[in-house]
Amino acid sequence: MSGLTDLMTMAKPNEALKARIIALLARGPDMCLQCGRCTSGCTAFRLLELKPHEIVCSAKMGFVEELVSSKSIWDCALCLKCAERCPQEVSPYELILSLRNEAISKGLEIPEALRDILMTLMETGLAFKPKKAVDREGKAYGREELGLPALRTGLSEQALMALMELLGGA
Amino acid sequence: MPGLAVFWGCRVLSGDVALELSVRKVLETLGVDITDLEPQSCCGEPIRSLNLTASCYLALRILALSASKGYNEVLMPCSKGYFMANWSLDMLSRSGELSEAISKAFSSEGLSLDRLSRPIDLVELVYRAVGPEGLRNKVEKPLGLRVALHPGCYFMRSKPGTGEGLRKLAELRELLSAVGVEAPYYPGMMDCCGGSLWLTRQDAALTLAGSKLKAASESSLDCLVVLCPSCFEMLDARQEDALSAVGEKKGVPVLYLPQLLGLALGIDPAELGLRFNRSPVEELSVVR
C-alpha cells in the first residue's frame, strides 16, 4: 500500500504508526469491506466530520496522522452501536479509542474533564472523589445514616505505581 | 463456600446512593447474599480514551481481585463496570501484547490473569437466583405500568456483536413483566443518552439525553426506567439540562431498575433511595 497517496493533504501512509494504533486492537480495521453499517447507526453521525466507516478506511491505508489530530475522534459517543452493527468484527469504538490514546500521548488534545478525573484518579483510587449524598430537598446524607456499611477504597500502592508506568509509557 | 462479591464502582460511591440502596435492599428481599469487594476502586472506564492498556489494567484487576478473594463471580449493578470487565476479557483473549502487559502489572500483587472472577450484573442474577417465577411469588403490589426502558449501551452491547444483548433484553423483560411491567418499543429505545460523550462535548451530550426524554414523553409510557448510572446521571440529574437542550419542559420520572422492583416487592420508597431521584418520580402513583 505504500505507494498510496492521499490527494487532498498529499500524505503518504504511515504504517508504522498504523502498527502501532492497531496492535492492541481486539478488532482492528483490517477486514473491514467499507459496507457502511457502522456509520448508518451512528450517533454521533452529524457531529461527525469523519465517519466511521471513513475512519475505518484511512486507518486500514495507513492514513493515521490525520485522524489523530482530527476532531471527529473526540465527537465519538462511545454508543458502541457501530460494533455491534459490524458483520466483520471490527470495533470503530475500539479505533477511535486507540486514535485517542495517540493525541493524547502526543499531547495534541486532553480533555479538561479527562484531567480532573486522572487527577482524583492518582489521589484517591476512584474516578470521583467519595462524597455526601444529597437529596432532592439539598439535605446531605452520610453512609451511616442510610444504613450503608463504611468501604474502604482506593489503590494499593503496588497498583498505584504499575498504574503510572502503564501511564508513563504511552 | 464463598458467595458473591459486589463492585460498586465510583458513581455509586460519590453519592449515587439510590442504586445501592435499591440493589442491596431488593437482593435482601429476595435472599441473595452480596459481600462489598474491598478496597473498591476505579473500574478503568474514564481513562480509555487517555490509555487503553491502563484502563483494561484497572477493570481485569477488580476481576482478579475478586477471585484472590476466593469469589467465582462479581456483581456490577453500573453497566459501565459490567462492560469493562467484559470488553476487557475480549481485548485480552484477542491480544498477546496486552495480556503480557497486564500480567507484568499484576506481577507486584500477586495477581493472576489465570485467576479472574467472571462479572455478572443484576438483571443476570436476578433471573438465575429467582427467576421470572420466583419474583412473581414474592410480588406484594403489582405495578401496572408500561414503562419506557431504557436499556444503555452498555447494558445492551457488553459483547458487541454477539447478540447477547438481545438475549439479556428477553430476560430484563420477563423479569419486568413478572412484576406486572409491560415495557414496549418506542422509537429511540436503543439509543445512547450521551453519557460518554459528556466527557467531550457537554452540549450534544445534552442534546441526546433530551431526545431519549422527549421519546418517552411521546410515547406517553409511565416513565423512564434505567439501569446505570451514568444513564441515571444524564436522564435523572440533569433532566433540566437535557430537557432544555430540546426545548422541552415537561418532566419525566426516572427510576432504576431495582427501584422498579422494590415497589412491587413491597419495599417502603424511602429505603429505596427515591428522594434521592432528582426527576418528578411522585408523578408515578406506585411511589406515593
Second form
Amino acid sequence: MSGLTDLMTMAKPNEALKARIIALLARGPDMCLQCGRCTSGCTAFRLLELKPHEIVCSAKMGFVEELVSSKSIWDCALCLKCAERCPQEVSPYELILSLRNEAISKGLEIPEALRDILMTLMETGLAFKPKKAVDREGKAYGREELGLPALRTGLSEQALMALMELLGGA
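I would like to compare: after the form predicted in complex with the partner chain, may I see the structure of the form predicted alone?
Next up is only this chain, free of partner chains and other molecules.
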C-alpha cells in the first residue's frame, strides 16, 4: 500500500497508526466487503461527511490520520446499527471509538456540544438538562405542573470519581 496517495490531501497511508488503531477491534477493516449495509442503517447518515463504509475503507487503506482529524468521527450516534447489519461482523462504531480515543490522545479539539454534555453530566448526573413540555398553544409545563416527581440530580462522589478516572483526570 506504500504507493497509495490521497490526491485531495497528498497524504500517504500510515500503516503503523492503522495497526495501533485496529489492534483492539474484534475484526479489522480489512474484512470489510464495502457492501454499504452499515451506511444504509446509519441513524446519523445525513450528518456525516464520511459514511460508515467510507470510514472503514479509509482505515483499510491506511488513511487513519485523516480520519482522526475528521468531524465524522464525532457525528456518529454510536447506535450500533452498523455493527448489527454487517455480514462480515466488522464494526464501524468500534473503529470510530478507536479513532476518537486517538484524537483525544493527540490532544485534538473535542466538539463543543460533547464538552457541554460532559459538563452537564458531571454537574447534574444527566446527559441533557431537563426541558419543559410545550402544548399546542405554546404553554410550557415543567415536571411539577405535570404532576411528575422531581428528578434526583447529581452524581454520587463515587460515580463522579469513577467518571473522572475514565476521563483521565484522577
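Numbering follows the first chain given and starts at 1. This one's a predicted model, so the numbers in the text were calculated from it and none came from an experiment. For the two forms, the rigid core is made up of the largest set of C-alpha atoms that agree within 1.5 Å on superposition.
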query	finding
Core-aligned C-alpha movement of residue 161 between these two forms, 2 Å or more	yes
Residue 148: Cα shift of 2 Å or greater between these two forms (core-aligned)	yes
